[in-house]
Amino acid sequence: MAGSFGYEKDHYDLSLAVGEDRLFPAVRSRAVGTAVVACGFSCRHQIAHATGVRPVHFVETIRGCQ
């Protein structure tokens, strides 16, 4: 998922493979109210195309801007 990697057409599929190992499970698990929190854009759009939630930049926790 590193980078451009997974939007790449010829990787797209095995991105959405190792993200569906163990992250995105766990970002849908995840207790009501926790924040999912990414520093890459990339991993934050891919994390929300996957799963539907959000992820924000450990900046806007530092600031409260959930």
Second form
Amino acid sequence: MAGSFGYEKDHYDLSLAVGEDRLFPAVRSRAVGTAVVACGFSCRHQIAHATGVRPVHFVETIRGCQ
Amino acid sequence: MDAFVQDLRSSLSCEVLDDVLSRALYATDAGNYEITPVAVVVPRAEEDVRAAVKIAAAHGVPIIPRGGGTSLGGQVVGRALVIDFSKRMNRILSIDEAARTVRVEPGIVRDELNAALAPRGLHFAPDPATSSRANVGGMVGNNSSGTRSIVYGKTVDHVRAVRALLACGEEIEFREFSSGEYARRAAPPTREGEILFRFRDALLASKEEIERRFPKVMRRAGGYNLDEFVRTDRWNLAKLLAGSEGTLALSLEIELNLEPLPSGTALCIPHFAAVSDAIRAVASILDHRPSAVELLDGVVIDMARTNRATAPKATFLEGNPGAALIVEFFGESDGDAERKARSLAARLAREGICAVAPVRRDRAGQRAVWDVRKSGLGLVLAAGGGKKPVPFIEDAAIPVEALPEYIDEVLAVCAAQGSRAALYAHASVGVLHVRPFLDLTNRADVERMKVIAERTFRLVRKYGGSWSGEHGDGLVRSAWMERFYGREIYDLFRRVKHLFDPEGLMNPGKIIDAPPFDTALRTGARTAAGRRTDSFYRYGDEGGFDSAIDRCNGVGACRATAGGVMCPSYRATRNEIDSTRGRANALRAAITGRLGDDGMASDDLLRAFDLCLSCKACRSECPVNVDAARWKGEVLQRRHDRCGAPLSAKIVAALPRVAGICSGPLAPLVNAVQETAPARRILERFAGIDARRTLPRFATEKFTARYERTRSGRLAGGKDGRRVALFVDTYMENYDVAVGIAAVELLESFGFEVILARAGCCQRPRISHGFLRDAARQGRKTIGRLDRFIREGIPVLVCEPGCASALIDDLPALIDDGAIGSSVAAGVFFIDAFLAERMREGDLEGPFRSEYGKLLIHAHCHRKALGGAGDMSEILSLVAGLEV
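The structure above corresponds to the form predicted on its own; please give the structure of the form predicted in complex with its partner chain next.
All chains and molecules follow, beginning with the one already shown.
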């Protein structure tokens, strides 16, 4: 994880290890029908890379009444 | 020393560290001292410890066992071979649930041990504030206690056995013996027999003096625990090793006593007009048999209520109290505990002691109170400007009935030296940590420290207290031992030491034969260096770059192995160098000239920051809120200046521009080409992008183009003139157009007219890769464009957290125009923060809708660093039926 850090050749493994600490397992074991929200572009992209789940941005999850 | 290190390397298969940087990282703890060790060994198993001790003994090099390095008195600091148990010797060896005991290696973290025990309803009870990273070995060495010591006592009360390694290489398991068994064993020729025999001999001869000189407070941690042997004939020398601070032996295995977890808890939080009123109430509160009584003073209360991170949790404070006590009760159930809490509140009201005493029974409510108590300390630590709340008189334990007078007198002593003091912690047992604010880089303040120490020492004697209540002696209090305990006991301490360690190799200079307490101060090197290091960021709040580095006091929250996210690189590697504290110490080494002439651009610093993710978790979770991401930028920029920036960094820093070219009409082609093997090889080679990563795909229609194309359907003129500017970031523009469109639709659904702020790049890529000078120059333009919206009263909203933190937090501290920086910092918002604020003001009408049923939120680290995910959850909680 961690923005451009996670794309860097020397930091790829650490990035995945950091994600595996809690985030990726939580994403994989989420209840059925649960969408994952992540506001960072590279967060969404790296979660998708590691878990196959495509997260959405907060702004995509809610609407007002107008 | 070269021969010594060579011997270590040839005999040990584990890490042996003797480079300048590594030794600098192990030269401090959480106290005021700094002594560079000879070398550091990180054993993988007992064999490594045995071999290292043997070699050290052969070379006459002293030995210091070390765990988390969070001692407050310089206990693990010295010119010695430091053996770091924390990284690999941290296993649970066996749990005996029926006997309620556990055997562990010394390097296990207290909270990790308890996490493993919790499912069995048991815990290792002593709970120091550092429990998330304190090692059990260190807790035994220091005889640590904590918040609930009134129920659980100190670590010595929970140590059943220690399998110890002596400097001579002998291994002995110390445990409890009946008097008969002790007598049978207490005979030479074995080393154990000799120790048992001579110890009994020496102790019995001074039994009366021990009774007379050891203070009668439960919280006595100074000196050796000789008082454990006067009122019982069941002797356990493991209790002598407890609190011996590594001066007698190293532990290889520790057996602990476990306690059942309380089945119910509740809190009562009595409010007071002044600290003195709160302290005076403690004695009556103790009649109610609480499990903890902790003080929050007015300074903490004020800061907790204004600090962004703690304010939402500090809602249990009512009105404007000058002090509050957190009184915890255990019970058969939460209801039972609550009854006790209510009974206390009723009595305090009835007797006119305090009128406001809210009770909390729910878990979340209690957690919020404890969070404030814990972070309250950090708030105080950060409050001193150039002065820091220095621990040196902080650990006195005073009989509770004398506590009010003692505190009044101590605060007067501090005030007479022109120093205010922070006050916190364990009122229940007379251990209120008083930390006077001093700047030890200033020689006059060192003199003040000496005066305050001397006068406080006399007060502690006068009130029958203990000079150390839980933090131990180390380098800070050992020099007082002879005066405190008298000649006879001090000589007995010496004989005990000699019995275990005749060569004087184990952590010398602690407990006995200590240097004066103002030697080897860690600020000494800074005083000598006496210069201000130039920086790219302004560090206005911290009082300059050097002070920003000095804020790290070594308390090691960045070494926490669970809870929060700090520090991800340490969690992954468990190396001190990859922790935030390690980075701060590396920087201190650099600015004091220990890493060479151009230390700030050295290979060593680059190594220390290599794995820093720039996530800014430290910015919010570190008790003194250091920002290692900024430091990394400082180091990288200097490195670029000296050696030229690597091509990969230049490419990544240029990505926003590249993305602008690749998205749109060229996107299908670029997307197809970039995934081909040759392209991946080129990207990996030159841009440093790992070929295993999938690459984000460019959008075939840019966000702004799509926005223009669909403009006819847009809201023109918001409800009641509501207008906001949406910051067009690189990602929504060139990759994830759906986010931009969704943001517009979301804002319009709340009646806002949306205008686009095409202001250029936030500079995050340059900031992260150490192009601070360029970021400041280019960012000045971005900030200027945004300022135009803000001056018209139009808030600027940002969807990408990394962009928002750059605009709100980093750029304002980087650009030379402070005024425009502050204006933009106040007018740019994370989009969720803006909506939550308007919602709280009642501006957003429901009902809120969502097409989702359940959401799992991953908060961006920079969002957490600047406020947290609370705003998002708060908004989403208003959607009927949505689970978050």
